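Next comes just one chain, in structure tokens: the form predicted alone.
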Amino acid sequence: MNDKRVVIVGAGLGGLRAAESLRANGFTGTITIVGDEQLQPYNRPPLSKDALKSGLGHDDLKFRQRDSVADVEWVLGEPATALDLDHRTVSLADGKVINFDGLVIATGIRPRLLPIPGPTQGLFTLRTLKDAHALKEAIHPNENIVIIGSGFIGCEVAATATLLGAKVHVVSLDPEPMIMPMGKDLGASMRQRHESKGVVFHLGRTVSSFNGTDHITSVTLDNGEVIPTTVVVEAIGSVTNVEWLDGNGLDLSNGVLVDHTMRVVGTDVPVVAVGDIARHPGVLYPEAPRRIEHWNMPTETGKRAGATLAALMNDQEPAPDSFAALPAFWSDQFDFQVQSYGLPGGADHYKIVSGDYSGPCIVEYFDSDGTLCGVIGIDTVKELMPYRKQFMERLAQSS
């Protein structure tokens, strides 16, 4: 009988997909997951479109769960403090002390907070069900909403809080929404479909200053320009929850560094990283490490790591095989479809291939020797099938 224990930190996508994979490679030990939300794993993208248009809870989220991690030791609600890789503990928040033979690394990110004076009250993030649930109650018809930020998660709520009755502003230091994957020319017409549902853009201004005594009551940009509201949004990117492995020699200069197996880098305890906080090698990107915040990749870094723990369990080496995932994203804004394969944000150069930027169409993203290294269409799902074939027959041939 294995007695051995594995620990995952983090109650995410990321973190339940490695139990799974331990499971599937044949670690029949016992697996405790560690959550700082009392909810068990959900899906995190609804949470800027259906979750805070309709207001739906974690029985309409919750991923559902192998038969095969049913006994899984949930310990929810209590954030991990603390790693001591030398005695093998990873401390919580409650004072509880949890010994492991291995170690999951699974807690992701967090929003990213400017340091804005003014007070805090109307201000904020979406990151858990709780926060959408919270903004949802927030936004009122007929009542403007200034968000911080023109990302993905930032274009999804001015979209969600428009078709909800607001009057939405965007205030973003980008020359375009969604520049860094999409470059300026097709975020310029994204930019134009969201002016056409009446978001308005603050492009190359910020914030310097919530007006208000105790709840923000208007907003003051770096111009002079003041817009009165009540509600702040903050979606002006992410950092990695790091602070509590603090002291154990680790690369985390950003995110935790793991090799292609997911086994962290810097030290010979059985220990992995998954998801949005682990900065990894990979076919596509052979130049260095990355994070990639992509809605795929806590399954598919999930799957390596619980792989790779498994057999350091068994006390066998992991599979050498390099990382081979395809990096891909969608993004439902009003009734547009945004939709993604491989790394269009690192492109040197793209051109415009099908359709025409106001309208449905695919634009191909280029590294500096001209190897095709993303896509992104508009309104094009079945046609950018054959882009996927084509990455994925790339991957096959150099993993």
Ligand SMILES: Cc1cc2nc3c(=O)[nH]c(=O)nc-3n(C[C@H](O)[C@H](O)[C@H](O)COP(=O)(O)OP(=O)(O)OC[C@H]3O[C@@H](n4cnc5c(N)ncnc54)[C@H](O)[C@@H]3O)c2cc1C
Second form
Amino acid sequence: MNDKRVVIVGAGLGGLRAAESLRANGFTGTITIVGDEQLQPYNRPPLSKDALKSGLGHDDLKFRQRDSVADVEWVLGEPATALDLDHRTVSLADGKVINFDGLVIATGIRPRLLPIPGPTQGLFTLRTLKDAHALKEAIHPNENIVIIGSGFIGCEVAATATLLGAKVHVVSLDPEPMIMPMGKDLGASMRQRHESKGVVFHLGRTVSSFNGTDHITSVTLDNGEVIPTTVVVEAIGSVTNVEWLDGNGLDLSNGVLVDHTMRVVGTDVPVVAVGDIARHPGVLYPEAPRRIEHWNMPTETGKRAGATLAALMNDQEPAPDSFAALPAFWSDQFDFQVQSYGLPGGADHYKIVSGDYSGPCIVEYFDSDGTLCGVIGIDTVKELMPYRKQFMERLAQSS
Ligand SMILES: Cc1cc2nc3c(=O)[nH]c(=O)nc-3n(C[C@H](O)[C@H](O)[C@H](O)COP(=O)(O)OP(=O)(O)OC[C@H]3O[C@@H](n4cnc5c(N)ncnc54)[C@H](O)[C@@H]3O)c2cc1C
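What does the same protein look like in the form predicted in complex with the ligand, given that the last one was the form predicted alone?
To see the whole picture, the full complex is given below, headed by that same chain.
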């Protein structure tokens, strides 16, 4: 038994996968996982879908844990407040200080909030199971709900709230929903699919005030329109949970900058970062390191980070191979299944290659030099498999 200790801060999917990978790569020392939520790691994607619709609990959503991590020490319900890299310590909100030999940063992101004047009772965000349960309690049939933001989470909540019987208004500055990854045409087609189910979009608009005394009773849009509502969901993007890392000279300009082994750049101390918070280089995006907030990235980065840290804990060099993971996401809205591989967001141009925008379809996305950089399909999960294979082959060749 190795007498070293690895501390993982952030008890989410990335933290769990890093622990499993440490064990799979031969680390036999102590692993301590610190989390600010009271719960062991659980699956977040259902929070805007099934968990919101039918109130699934932690037992339904908790990740199955491998036997190899059965001996992990859990410190839950305690946020980490500070990191001291020189002394290799993490401080917790309750004053406890934990020493480490190696560290995994896995604290993810939180919803961004707009500085909108007015009361905040009735204002919701969606990141945790607690958030999902609170929002579910607030949604009532035939009553208005206003969602600010028309990205994936905003649109998924719009679909689920409609299925729960609410009258849904989506307010967004964008000209079409989900336009960033999808582009204008597929975004417009998703808007039409939502509209056909009763969702009302207020596009090119933002909310300029929440009205009411203690509790929100209506919102005013920037064109003066007033929408009566007692429930508002802000889903306008995220900020990274990096504050506890301040003062250590790390690059925290957009998450935590790591190298291709997930090792944090700017320190000799063995520290890696995983999941939504890690800004990493990748074979598919050679131009600059990226943060990718997709469900498969905590697993991919967690696997790599665990291998890196296990090597460092054993005084060995991490494997030098490039990081060659394929970004992938899915989204379920009403009975439409969206699936994507690669990086369609930021493409130079796109073309529809199968079906049409009103039904099942596949859209290919290209870089300016004509290279396929991503694909999105609606209700074409099986048909997209050859694209997945093609990307995987490309990754294997270039890594
Ligand atoms: C509502 C919702 C729906 C989603 N749907 C999809 C989907 O359909 N498809 C898809 O591909 N992806 C989806 N995602 C994204 C996916 O769930 C995330 O990419 C994934 O959960 C990221 O894992 P992570 O481990 O990096 O971060 P997280 O799972 O967020 O874990 C980080 C943990 O660290 C904790 N933490 C933060 N600060 C501290 C601190 N200072 N001290 C201790 N602990 C701290 C956080 O509370 C959290 O528990 C969805 C996400 C949400 C929220």
